[in-house]
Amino acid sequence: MSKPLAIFGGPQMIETPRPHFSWPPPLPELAETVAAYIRAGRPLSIIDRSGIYAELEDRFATLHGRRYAVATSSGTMALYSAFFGLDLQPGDEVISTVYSFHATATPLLHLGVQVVFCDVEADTGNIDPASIEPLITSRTRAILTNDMWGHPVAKAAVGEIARRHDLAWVEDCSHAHFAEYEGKPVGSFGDVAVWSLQGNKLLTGGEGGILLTDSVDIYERATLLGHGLRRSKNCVRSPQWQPIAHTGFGLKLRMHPLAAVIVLHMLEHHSSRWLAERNETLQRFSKGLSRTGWVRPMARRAYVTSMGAHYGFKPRIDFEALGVTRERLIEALQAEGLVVSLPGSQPFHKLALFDPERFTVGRFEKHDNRGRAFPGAEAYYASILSLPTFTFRADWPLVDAYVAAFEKVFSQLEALR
């Protein structure tokens, strides 16, 4: 007979001090890498596209088969640069996934763009291609997607819709470093793609972002937005921009050079191993949880060659069939010593920031998405748990302990009910 659940006074399954997962992992050589850059007298402020900026941008662009790259201060600013690069104007409409981290879409509010939410697939959390076309109007300019938790969106379907309706496509790849759709990396499909390089991402400079595109128009506008001085003068060639080649549009959105040093070091020396070990470790975790009979693995379409960085581990449970609320299950698992929680991101239509009557941005009007139903997003959000994105083989004993704790709790569901 199983021992009583910890929530009822029984012994705790996991006593390992929390948190059980943090990112990035310790890199003893990283301090020396940064120090060596400084000792060599390399610049801590770069006003053109040279040195560590060129090294990082060229390497990242090459890996994704793209022509142009711009490193930015954050993924959010990379998105802002992408939207600005498309020359979106107040009143234009962009069809955006309704489920992602909010910053996927919030920069649009600052351009006065109407953000039209599109429902997502109930199993992947990615934009549902079948829901896009009914939302297209004469004011629609672009489609905005996010590869949720590393699962590529249906690239062929989204691309075909964009081409047929002459719409731009912005890929937010922040969750999906090096994920692949039919053998091709995410970020190589849309008109412009962006990545966050924030602290929890596979590649990180602490803060940072990067934009890739094959369009010279998008590249030049994105450069002018936040990379004036010698970078704009050297990189922007179109005659129409020459009067502001020195000032650009007056913002400073550059990545810090030391952040670029850190990102490039991780990219060249660690990322491949991290990707392989994370994939192997999360497969072990997923299979173990699936054996309980109650936990469904994260969905994975046949077109997915790789989940890449697999930014979050969010297995799914049918809580109605389980007969226990998600909150009650989380409470029981936490009592056993697990780090488990509700997902941090809610569907956009539930966020006050997108309410058209509240929290205005300048004099811009927001699109009114109220009164619309998003059953896919509601179902997806209601089904997932947030668990640590265990990565290394050294994590396997903890992975197995988590599985055992789930088994213990599931063996005593009646007590929780």
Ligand SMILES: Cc1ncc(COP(=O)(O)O)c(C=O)c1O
Contents of the next structure:
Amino acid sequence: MSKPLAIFGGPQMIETPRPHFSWPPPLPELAETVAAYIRAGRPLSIIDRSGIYAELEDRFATLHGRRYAVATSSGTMALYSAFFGLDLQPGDEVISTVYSFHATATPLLHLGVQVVFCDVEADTGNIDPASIEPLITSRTRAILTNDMWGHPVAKAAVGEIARRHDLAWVEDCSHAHFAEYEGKPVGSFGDVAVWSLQGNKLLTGGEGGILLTDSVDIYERATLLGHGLRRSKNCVRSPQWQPIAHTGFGLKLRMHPLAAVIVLHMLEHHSSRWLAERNETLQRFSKGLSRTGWVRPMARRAYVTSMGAHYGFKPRIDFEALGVTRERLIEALQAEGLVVSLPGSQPFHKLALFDPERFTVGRFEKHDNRGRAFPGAEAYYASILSLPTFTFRADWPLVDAYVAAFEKVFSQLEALR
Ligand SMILES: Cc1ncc(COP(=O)(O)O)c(C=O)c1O
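Let me have the form predicted in complex with the ligand next, following on from the form predicted on its own.
Starting with the chain above, the whole complex follows.
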């Protein structure tokens, strides 16, 4: 017989000091890499595409088989640059996944683009290809997807719809660095692909983002938006842009050179091992939780050959069958010392920022998604729990302790009901 649950005054299962997970891991040699860059007198501001920018952009583009790259100050600004790159105009419609981190779609509001929410698959949380076509109108210009938590979107199906309707496709790959769909990396499918390189991401510069594309039009417009001076003068060749080759469109969105140094260091020295170890560790976690009989692993479709950065660990539970609410289960697990919570990102139709009558951006009108139902997103969001993205073998004792704590709580469900 297990000990009483901690929520009822029993002993706590986990007393390991917090945080149980933080990212990136300590990298003692990183300070030396940054110091070496500074000691060598290399520039802390770069107005063209030389040095560390070229090194990072070329490496990242090559890894994805893409022609052009633009490093930016954040993933949000990379997305903004992608949308600007597509020359989207006020009133144009973009069909966007209804479930992601909000910044996947919020830059569209600043261009006056109508964000038309599209439901997601209830098991993966990714855009549901079957829900895209009914949303297409004469004003639709693009499809916007996110590879949720590292699980690639149904790339073949989305690509086929985009081609058939002559729509652009923007891939947000911020959760899924180096995840693969049938052996091909995410970010090598759409017209333009974007990654956040913010501090929690597997590959990070602290802050940063990057955009890849094969389209010279998208590349030139994205460059002109936030990279004027010598960069746009050198990189933007089309005659139509020459009058603004110096100023660009007047914003400044470039990455800090030291962020580029850090990203490149992680890419060259750590990321492949991190990817492998995180996937192995989360599989162990997932298998352990599945053995309890109540937790379903994260979905993994047959076309997924790698979950890549596997940005979040969000196993699923049928709370109705469990007979305990999600909030109550979280409370009981937290009392046992686990770091567990509701997922931070809510489906977009729950966010006030997308309300067409409130918080307007300039004089732009927002698309009215009110009154529409998103059963896939509701079901997906209601089924998942947010747990630490344990990554290293050194975390395995804690992983096993988490599993044991779940077992303890599940063995006394009656008391929680
Ligand atoms: C899916 C997704 N898109 C975009 C972003 C925005 O990236 P950033 O924070 O670098 O601006 C994030 C950040 O968490 C994200 O998770």
